[in-house]
Ligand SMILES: Cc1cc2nc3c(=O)[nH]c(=O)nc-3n(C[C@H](O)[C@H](O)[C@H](O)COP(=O)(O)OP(=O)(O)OC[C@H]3O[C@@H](n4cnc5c(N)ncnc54)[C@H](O)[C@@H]3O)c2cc1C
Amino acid sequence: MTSAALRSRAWKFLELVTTPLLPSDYLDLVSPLRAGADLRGRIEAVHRETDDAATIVIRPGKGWRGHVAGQYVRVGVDVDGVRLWRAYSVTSPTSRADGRITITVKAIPDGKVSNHLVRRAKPGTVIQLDQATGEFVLPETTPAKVLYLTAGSGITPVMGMLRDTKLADVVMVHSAPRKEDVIFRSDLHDLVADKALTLVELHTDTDGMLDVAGLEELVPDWAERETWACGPTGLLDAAEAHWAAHGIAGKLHTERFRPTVVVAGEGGEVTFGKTGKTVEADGATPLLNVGEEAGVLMPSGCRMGICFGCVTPLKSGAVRDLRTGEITEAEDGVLVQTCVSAAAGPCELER
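For the sequence shown above, give one chain's structure in the form predicted on its own.
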């Protein structure tokens, strides 16, 4: 008998003796970051940046494929028994020697995940990860002159760029309520001391809000610079209008942080994004059935939650696992099993 056949027979025996769990379930307990497992990460340290922001050092699993500076990663965190997904910019350089990555999180009012990570996360905690994604990145050929326009936590993707790529001529205009609220303030001033950055730091509590129309007073050659902007919607809307008015909209690259507002309940309006259908669903009918009854082509398999043949991206809202009662909230399309999940409020599926 070949070694492959022996391994196959041994695995089938393990499946038999570990039922209803699988051998991989036990491996996940002792080696959650192993190759072949679902992508996870282990929190190794939490460093305070400001009163309401912290940098989380994560050791990613062996399936991690790396990131490009400026990209974000979605993380799944268990908060009070509910797994919640959020997206955060990677703030570490791509070439970090120890293979760890960092995300920097600002706690927002009523933010379940952000407050948990900033105030309660402990080293040793295992979290879920997706691969890094996002197009808010520098081009392969870096521009001669760059402007970073940021506010609040919008500095996080840009910090990843600054740590990763040394530029010949880079200016940053950054605003925060007070100097104590400037995330990475010490790092930024170190870059200024090394002549690697020209920094315009504004404190809105005393200086007022940044008026994009008056940007020329702060950065006289702003229109000559390729610009990356990240921050509140008002800032980005104003920047887009200003750049467009000067006929240089192509020089502006923006990253918008969209707050997630989820209304959880029993049942709700289910939208099937690709087909444009919207139907009402109760809190007990599997989304697979809801879609099929609405005439939507839904992938399926065992219809028992075992084969994962029905997994579908959840674009927004919340669903409830009919087996466990666990609620999953979504941002940017976490996958859910539609055969064992029901609407827990308004939600949208990518079907």
The other form holds:
Amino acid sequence: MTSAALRSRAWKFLELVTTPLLPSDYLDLVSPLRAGADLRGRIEAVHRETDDAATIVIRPGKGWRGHVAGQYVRVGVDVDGVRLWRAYSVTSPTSRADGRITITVKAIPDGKVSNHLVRRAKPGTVIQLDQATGEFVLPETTPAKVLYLTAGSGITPVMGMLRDTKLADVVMVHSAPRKEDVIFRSDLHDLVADKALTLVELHTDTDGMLDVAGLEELVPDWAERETWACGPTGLLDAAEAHWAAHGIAGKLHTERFRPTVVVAGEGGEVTFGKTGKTVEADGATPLLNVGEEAGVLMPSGCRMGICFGCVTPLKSGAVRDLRTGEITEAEDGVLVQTCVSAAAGPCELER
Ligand SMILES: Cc1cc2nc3c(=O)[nH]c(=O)nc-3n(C[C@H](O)[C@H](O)[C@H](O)COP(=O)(O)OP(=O)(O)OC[C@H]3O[C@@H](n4cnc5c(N)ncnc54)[C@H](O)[C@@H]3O)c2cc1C
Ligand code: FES
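Rather than the form predicted on its own that you just supplied, could I have the structure of the form predicted in complex with the ligand?
Time for the whole complex; same chain goes first.
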């Protein structure tokens, strides 16, 4: 008998004796990061960055394929017995010698996963991971002049880039309410001391919000620079309008952490057909969140309308696209993106 056939027999035997669990379930308990297991990561350290932000050091499992600086990774975390998935930018450089990666999370008020990771995550905890993805990256041929325009936790993908790729001429304009809220402040000042970065640091509590239209005063050659911007919706909307008004929209690359919600309407009763749950939902809350709140297993990805990882058949009723206000009514085979759709009256989803 060949060794492959022997292995197959041995595995079948193991399947018999470990029923109803599979042998892989037992292996998951003792070796969750092994090759062949669903991709996971083990939290190995948690470093506080500011009062409400922390860097989580993760050892990815054997299947991890690496990342490009600026990309994000989805992590699945169990919070109060419910597995929740969120996206976080990778803040470690691609060349990190120990093979570990970091994400840096800012806890937002009432945020389930961010507060869990910042305040309760413990070394040793195993979390679910997806492969890194995202287009917010530098091109292969790096531009001669770069501007990084960031605010708050929007600094994270840019820190990944700064740590990874040394650029000849890079200016960063970063805003945070106060000095002590600036994530990675000492790393940024180290780069300035090494002449690797020109930094304009704004403390909005005292300096006021950045007026993007007045950027020229801070960075006179801003329009010549290829720009990567990440931060709150207001900053990114203003930047997109400003770059477009100057006819250079193509020089601006943005990363949004949440979708732009333009229209909220009346809600309605939402039924999750397969799970048999019915809940009342308002017209502003994405059906993805409504389902998760109700304990329904909802597929998801980016949670902001990009990846289509959340599409679900709409069996009856109507939903509203929160980005455009467009109404979709149920008809044969119609699929909706639950992360950017809210109830528009009573509706039923196939979940
Ligand atoms: C591509 C991408 C990369 C990201 N990278 C990072 C990162 O590096 N670091 C980081 O801290 N976060 C990052 N985020 C945001 C992150 O995925 C979560 O949205 C965030 O941590 C909030 O999740 P939560 O479970 O704590 O909040 P939830 O429990 O989902 O929401 C709680 C409340 O906060 C609101 N809310 C949700 N998200 C945000 C937000 N981003 N800002 C303000 N209010 C919000 C909700 O509408 C709700 O009212 C990224 C998001 C994307 C799409
Ligand atoms: S989760 Fe990515 S589109 Fe909805």
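Positions refer to the first chain, counted from 1. In this text the structure is predicted, and so the values were computed from the model without any measurement. Note that the rigid core is defined as the largest set of C-alphas that superpose within 1.5 Å between two forms.
Core-aligned CA deviation for Arg303 between the two forms: 2 Å or greater.
Superposed on the core, the two forms differ at Leu322: its CA moves 2 Å or more between the two forms.
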